[in-house]
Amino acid sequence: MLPESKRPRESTERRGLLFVVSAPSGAGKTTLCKEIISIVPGLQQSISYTTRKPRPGEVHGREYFFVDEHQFQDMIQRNEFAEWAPVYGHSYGTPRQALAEMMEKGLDVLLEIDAQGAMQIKKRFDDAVYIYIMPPSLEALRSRLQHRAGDSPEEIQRRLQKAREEVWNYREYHYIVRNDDMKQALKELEAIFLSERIKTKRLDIAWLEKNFIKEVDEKPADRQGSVTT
């Protein structure tokens, strides 16, 4: 069975790109993703489902779709997720249909998920762009988690341990962005999104043929037909 990214399309229009962004908890991934959505045109964020409770300020359907465990398990049984994984005692999943529909419309999609989810996505979308947000150090990460509040010391320690393990997944990603300075990290992230869009392998062949190849092929015939005696 072909990966979803390799399946033939009915339309010759540009297919949207999939950008997968991962990071340890507290590395600033969510803030960077919100900012990049606001400055890069034609980019839309995929909204995941989760069984955890909303945090203060989060809205159902904006940050996540918040569902209970029973609903989540039903969605798994119906094969509605492109990927799903347990994270810190809760389940998270990417809706398959919504993701495919956005890309078929030509929208570039940002998918903000953890490393284990990203590796599942990689099996289906081998031509996606994989970006890992790296904190400057574990001590800086500890400080951010402590200032974020809402997590117990035990929870913070658990997240730091997971971060130590996760950072070695960087080899599976195409780009590493070190989030030491938010403005600089955002510049680097924007550069990745824009440069990926104009790579040769992303070229719209239908556009090239329509505007260049066919025109060149027609010129010899035009010249030949215009010869007079």
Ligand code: 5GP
Second form
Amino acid sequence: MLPESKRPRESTERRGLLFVVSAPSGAGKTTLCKEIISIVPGLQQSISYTTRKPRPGEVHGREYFFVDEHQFQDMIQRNEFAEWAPVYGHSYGTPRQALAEMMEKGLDVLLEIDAQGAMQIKKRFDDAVYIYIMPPSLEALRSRLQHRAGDSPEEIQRRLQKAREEVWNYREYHYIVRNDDMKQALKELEAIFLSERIKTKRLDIAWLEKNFIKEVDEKPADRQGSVTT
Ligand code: 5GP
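Having gone through the form predicted alone, I am curious about the other one (the form predicted in complex with this ligand); can you provide its structure?
Okay, now the whole complex, with that chain kicking things off.
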């Protein structure tokens, strides 16, 4: 079967791009992603399903769809996830249909998922852009996790251990953004989103034909001697 990014589309509009952002928990990824969504037009975040309990201030349908293990397993059985993975003892998954609908509308979609999920997406979407956010250090990570409400000391320990192992996956990503300084990290992220959109391979051929080829055919004489490299 063809990967999803290669399947024929009904519309000639540009299909949305998929951006996958991973980082160890506490690296500042959630804040950065929220900010970047508000800065870059046409970029939307996919909302995942999770079996973990909401943290204080989190809202069902905004940060996540919070479901129980039974509901999550049903969704797996019905093949409703584009990817899913167990993370820190809970399950997390990206809803397949919502993702497809956003991309079909031409919206660029940001997936904030862990490295296991990112590797599953890699098998399905060969054109996605992979970004890894690096925390400044393990110490900085520990401090951020300790200041965040809602995680027990055991949970923090688990997250630090995972970070230690996970940063070595960095080679699987196209871009590394170091989050030492939030403003700089945001600048770098914005540069990635904007540059990826204007890559030559993403040029909409239908647009090019409509705006250029027709006119050139009508005035063949104009073409002579006009070719430059
Ligand atoms: P948290 O519980 O701190 O919100 O997220 C824990 C981890 O789960 C983070 O690394 C986050 O990126 C990851 N995560 C969130 N949603 C998904 C998802 O849909 N799929 C996968 N594979 N990981 C996710």
